[in-house]
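Only one chain is shown below, in structure tokens, and it's the form predicted on its own.
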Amino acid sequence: MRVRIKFQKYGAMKFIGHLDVMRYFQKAFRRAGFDNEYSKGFNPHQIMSFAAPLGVGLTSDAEYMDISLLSSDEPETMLERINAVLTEGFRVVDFHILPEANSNVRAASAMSLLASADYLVSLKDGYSAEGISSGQEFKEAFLAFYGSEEIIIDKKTKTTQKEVNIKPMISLLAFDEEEYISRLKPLLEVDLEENRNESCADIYNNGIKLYMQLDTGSSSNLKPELVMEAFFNRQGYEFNKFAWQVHRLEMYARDDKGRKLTPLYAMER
């Protein structure tokens, strides 16, 4: 059986990079009992695939892997199981057993699915912001960045560099929770009250902070490091990462109208 686990990840594990967590999470797995599926072959491991790993350094709300189980108790006992020998920076808050997949067609993954993301990026106490004095002052440059009608990028992979036109990849922006929260509501599939969990971001006192929905996903992806570099080159100012905290906040997949609802549910709809 194919199950989505959503886990948090915050304090001191945000130092922790992708393969690390990845080994983690096996050993946290034979502590806790699950009954895991292996690959054959030589070298036997547990079956499992993250969606849109996150970065070092970053915090978040909602992290997605698939696993695969020979047997399960019931999802309430599984979340009990897995929590219970996790360690401090690591939170399982839903455990999800998804549908048989159609026999002709290949299961879809967590990763394959996702559309976009959510993103809290927030200035961490003790650090100035070249330009920024406040967060209404952050507020306005940042809406006349995006008023734009391009924001261009030089986006470097591993062999290429082009430029790139990123103010589509930016489907919502605010400046508080509550704008936030009203602007995303239409957009979504599933109630959205009903899918959130107490967040882990850390909170700061400064007031200047922005939430974003980026694009994400094998066909569109767009990191809020880059959006953060963007806007800071185009005030005439360096932009440093250290200064900000990224935390995301949610993932999404899409439906065939468009619709936005958690990769937890997905194969559901």
The other form holds:
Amino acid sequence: MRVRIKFQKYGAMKFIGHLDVMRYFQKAFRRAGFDNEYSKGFNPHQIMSFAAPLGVGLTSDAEYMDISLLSSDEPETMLERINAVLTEGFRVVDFHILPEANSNVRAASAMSLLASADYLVSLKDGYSAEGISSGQEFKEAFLAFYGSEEIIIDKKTKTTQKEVNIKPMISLLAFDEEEYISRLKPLLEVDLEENRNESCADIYNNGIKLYMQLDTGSSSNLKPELVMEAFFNRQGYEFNKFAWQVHRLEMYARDDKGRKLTPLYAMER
Amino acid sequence: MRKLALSDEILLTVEKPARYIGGEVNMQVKDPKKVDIRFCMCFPDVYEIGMSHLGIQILYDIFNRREDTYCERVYSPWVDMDKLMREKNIPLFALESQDPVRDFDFLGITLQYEMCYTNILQILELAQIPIYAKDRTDKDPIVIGGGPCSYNPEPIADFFDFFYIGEGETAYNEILDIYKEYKKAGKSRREYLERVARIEGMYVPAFYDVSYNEDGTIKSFTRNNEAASLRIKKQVEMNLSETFYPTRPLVPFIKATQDRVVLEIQWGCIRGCRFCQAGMIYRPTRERSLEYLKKCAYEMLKSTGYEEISLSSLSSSDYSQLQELVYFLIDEFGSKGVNISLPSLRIDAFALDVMSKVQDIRKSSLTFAPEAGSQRLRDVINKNLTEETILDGAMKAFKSGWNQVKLYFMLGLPTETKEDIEGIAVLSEKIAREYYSIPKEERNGKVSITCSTSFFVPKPFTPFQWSRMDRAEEFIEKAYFLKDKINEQLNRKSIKYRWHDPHVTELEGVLARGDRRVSQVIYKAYKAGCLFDAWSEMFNYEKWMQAFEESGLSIEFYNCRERGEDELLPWDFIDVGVKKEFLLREYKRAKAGLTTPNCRQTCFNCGAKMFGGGVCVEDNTANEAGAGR
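Alt. form predicted in complex with its partner chain, vs. the form predicted on its own above:
Everything in the complex follows now, all chains and molecules, and the chain you saw is the first one.
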């Protein structure tokens, strides 16, 4: 059976890269006595796939991976068992057995469903935002930047460099939690309150922060750092990536009919 | 949440930040304020190497069983971090609490190989602890050395407060108990060291003086403090089945060199190869019981989640219940996706059966370590491996489908001649011919033979401790000679030849058999920028040569002369059980080409019997021994 797992990554674990996170969970499942399915061959490995791996330095409330189990207890028991063997900085918040494929359709992987993600970008205490000294000032400057018709950046890949307008890839902007929630609700297919876990995001005192919903996935993808870089470049500054903490809040699939979003944990339930 | 010692900015700038954040699975968490003793355990090399070392994990476990002690870890910061820490004046910190090491009570440094000596100075300097023991005050940690290199501690004696000679299982509790008592009573560092010196096996270098003859050899080694013993007796643990073994080893986030559960099946080795230090200093050979190992394997796999388990010992084929153990592991864990990684075994029917069960034949290779190319020289070094055994084992494996062979040899062994070196090429050729004698349709493509040579380094407490060592130029000459000989062979295209850097080997030779004066060379080389000398891309031969010159010492004196039988050797004050008379007897037998049987065959009275255990007492009671001591 296929299982979708949602987990948080926080604190010092932000320094652990994606491949090491995979290795970490493979061992954790073994410690928890999970009955994982292995690939065949002389070097069998646990079958697992991740949706949009998180970069080093970022924290997250909503990382998703799909795994295959040969047997399983009740989800609540499995959740307890895995959390009992995790170390500080990782916590599994949802364990959800995907429905058996009826007809010939296999449940879609978390990665293939992914359409967008929410981020919280906060100024770390002890750093400056290039002359901006309050949340209000930051909001005004950012809205002025966002107000322009197009936001063109140079997007580099390994081989090419092209100009891209990133404005249409930003679907939500907010500057405090209340505003974020109120703007998010109408975009969602499901009710927000029910399944929210306490966020593991670091809290800073300076109040300079930004909530963003950005295209994430194989067809269109925008990283929050690029938005921040574009903003500071417009102000005539270099973006100091060490000054800002990027935190992923949630990942969504977009339903094929409308424009509504469903968090990945609520898909195929 | 745990606070880190380093800022995000630093951690996101350096290579592999996971080296510095701790927080690994099975890390010990204690409140530093609630313990009496803070002990920082150090492996002076990069994290991935240090985390792979079993000894530290054992001591970490022993210390942390004590409620009054919090044992933490530190490793050498890699060069990128080293630079940042110096620039920003960040004191070296322990991984667990992230507190500065200089605030600890103890800093214990394990000495696994000579080429880590400059890293010891890096650790001390970054920790902001005076490099020389004589400059330390009551507020500095007590710096302890231990591990194989402490069997000749003299080249680094000036940097340590004391050395623990022998196995850590026996005396550490006493050392800590006394420390606690002395700390409460407000006693000084010196008073504590005087007390420690009275514990068997503890060597406090400051309590001894060395004088030298005009020719540079040691004239006298005397104590200047009556608390110090004239002989330091190695500590040994006889009960291996109820001894501590860490059933919850640490699991790093990043891939370590040993990324698996390590099951240590026995200590010591019965073989008595004359070049091998481990085979002498870890006598007597002691086995762990099968039942205990089974239990450990279960618990360790469960607590770590590792997908691989490997057996460790100096000579696994000599473990009396190896078959039972290996088949147990395969049956019990093989089906659960756990890889069994085999140590190098003598190639026989059992080894081939096991290998075919746990390895992909196409990818794995056979390993032989004949060490010398001719039977004559193998007799000199007492390496009990004949050409017939090698060819026979290789043939059996070839018939089972293997086609890759790795061979390990040493160049520069005592009494070596050109014929012995040529013998390496000839033996490689014979293995290839053996392979091609199999009908074409029955063999598995081409054979690939990898022949590696390292350069022989005479080590203290071996029969070759008196022996002359070659210069780098001689080594290079020999390597090229062998290369030419291999190229003369019919099957030269099937034989790949590799050799080690002889310059590092020269240094290793000096650091292995050096005296106290060598400490200045290490200090000067370190100050000139030498660090991570075991890493070939870091090793700087010129800087080391300069350090020798400035110190007025020469490589020739330490490496390139035959030591006299009566010469006072720097490490003579240490009693490892094996007697100097035995080593000398063995050296003479070596030169006469006489082999010595292994410990199970005949006791040759090496001296280790005085410990009263292990293989020395097992004869005629083989069944009892097998049932588990």
